[in-house]
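Just the one chain here, laid out as structure tokens, in the form predicted alone.
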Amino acid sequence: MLYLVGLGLADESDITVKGLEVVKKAARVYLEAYTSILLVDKEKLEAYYGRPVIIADREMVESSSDEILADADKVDVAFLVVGDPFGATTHTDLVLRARELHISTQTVPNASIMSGIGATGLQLYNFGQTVSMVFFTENWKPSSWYDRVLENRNIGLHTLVLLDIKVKEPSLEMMARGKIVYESPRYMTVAQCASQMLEIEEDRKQGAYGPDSLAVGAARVGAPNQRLAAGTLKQLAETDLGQPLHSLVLLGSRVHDLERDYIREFAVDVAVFDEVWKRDYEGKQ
């Protein structure tokens, strides 16, 4: 059996009882380590699980899945995923490859950022399409996500923005020299995301949002040191929420008073928050 086991959002203890039972009996245990990260290192997982953990990077999962699936028709293999197993399409692909080899699969779900973002106090059924924000480069600033944000805005829904992480990324400069050297890991911050969003709005000018649009930045959701910040995109572009992982929610127009009261507690500047709320939201819910 191939087990896809969700680990939850924060640390080694977020795994479910069912998931831990799978890990303890599996012949091999892999940790997918590129679509997201836990806030603890591999050694802490191994100490808690009592099992060695094999890091599965992007190359292994996407190009060498046979190694993961080897003998999984005869023994149990656990594939650990931060959050929920099906939070990334890569894992759907792994299951399809297992089916082709007539390997049975089973999923052990867990909390993901898609549900964990409810910690902001924003109601999950008021969310529209989720989008991803990648690190911009000088020559590459993709903005296809902007259309999804605009669609959400037109029907009044919040937009969850998932922020880019770069783990074990090869250096393009060194590749050009014929060498494979990996860059240091990078994790996008709420401030970087807000800045990039404002840059694209300045270019597109379709009014999906603006510098004074309200948003909520979230850092380390589910961890003891979780931090939230509510404010305008301009404010969030200048707000430091500390260590990764970060996410951002752009508020839609369907904001209930209970949502307002909850996020107001995390306002970067309460006076500015109240002013923007009165101007853009009061009486329009």
The other form holds:
2 protein chains.
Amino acid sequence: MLYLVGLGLADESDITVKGLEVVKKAARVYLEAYTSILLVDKEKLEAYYGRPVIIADREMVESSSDEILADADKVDVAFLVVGDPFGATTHTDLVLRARELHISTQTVPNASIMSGIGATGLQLYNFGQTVSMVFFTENWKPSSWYDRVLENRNIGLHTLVLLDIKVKEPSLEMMARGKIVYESPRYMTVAQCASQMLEIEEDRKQGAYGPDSLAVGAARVGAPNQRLAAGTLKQLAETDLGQPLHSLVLLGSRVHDLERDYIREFAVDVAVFDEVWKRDYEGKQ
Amino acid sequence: MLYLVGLGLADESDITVKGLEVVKKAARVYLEAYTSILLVDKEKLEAYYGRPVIIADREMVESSSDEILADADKVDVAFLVVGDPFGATTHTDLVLRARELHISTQTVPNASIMSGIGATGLQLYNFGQTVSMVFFTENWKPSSWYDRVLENRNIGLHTLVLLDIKVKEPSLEMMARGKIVYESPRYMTVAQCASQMLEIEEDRKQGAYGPDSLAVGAARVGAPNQRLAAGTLKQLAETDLGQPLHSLVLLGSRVHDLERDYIREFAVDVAVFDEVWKRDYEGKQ
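Please move on to the form predicted in complex with another copy of the chain, as the form predicted alone is already shown.
Every chain and every other molecule in the complex is listed next, the one we just looked at coming first.
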């Protein structure tokens, strides 16, 4: 049996009791370590599980999935995923491959940022489609997400923006010198996301949002040191929310008073928040 | 401290290790028992936790929240919610009330149907806003969800439909005779939902969907006896998925081939599925 086990959002104790039982019994335990991360490292997980953990990087999962699935028709294999196992497309692929090999699969769900973002106090049924933001480079500033944000905004909905993480990326500079050396991991911050959003709006000018649009930055959702900040995109572009992981929610116009009451509590600047709310959001639902 | 603890989707072992530690230590343990249910009863939970559990019905949570919050500035109170604590608006209210009373709160996230629905193989970033379907009566057939579905369909997105549950509803017949007697609990099925959707489309005629629109019915997501069924609304209106809880996803036109491959596996009738797919979905992305 292939078990896909969700680990939740923050640390080792966010695994479910059911998930932990699977991990303790499985013949092999893999940790998917490229679409998201926990706030604790592999060694801590191994000590907690009492089991060795094999790191599965993108290459292994996408190109050598048969290695993960080896003998899974006879023994139990646990594939651990930060958040919920179905949060990333990659894992649907793995299940499809298991089906081809006549290997049974079972999923142990857990909190995903897609629902955990409810911790902001914004109502999940007011969210439109989720988008992803990658790190821009000098020459590569993909903005297909902008069209999705515009669609959401046109019908008054919030947009959850998931922020890029880069782990185990080969250094292009070192590759040019014929060596494979990996860059240090990088995690996009709310400030970087807000500032990239403003850069694209300057370019597109379709008014999906502007510097004064309200948004909520969320850091380390579900952890004891979770931090939330509500403010304009301009303000959030200058707000440091500390350690990863970060996410951002752009508010839709259909925002409810109860949602306002909740997020106002962690406004970067309550006076600015109230002013913008009164001018651009109140009565616009 | 007020702890809001998510219980996940299926049974007692879907609680997280962190959540279970909170429950075992808390001075009082409440179980919110009206927006969703686990597939196990209160007695089983009490045996598992080794603690008495107080059932919190809608009236208690909405009208007597101060009873739940009593002394929570001095002792730990655990408020258990099926799924994730922020899945329902009600709990945001409870946190706001706690803030007013200067009681600290902490949340232990868990799987919600809002993300657990990824178990259908449909990609979460292809979902638009979520809607709720209530039991129709002879004279009351609310259909404001139809406008939301139409908005989602216009931009090609899937719609998750959450289905009504009725627990502890007073019998109107008995009330007329001056007695308070509660009806047996009722849980909407995928078949009932599909048939109510078709009834409203007949009335509205705006083409948000039709009898041949593809949808996925999901029952007991995350449980060992989870069941999925893909088919047209007409087919699903006649498909029995067994015990609760059920949910339904109406497919958007932006559906990806990988999603098709995944859901085709549990088509009610593969020939019909392939025919409808080829005619109405293929190449429409």
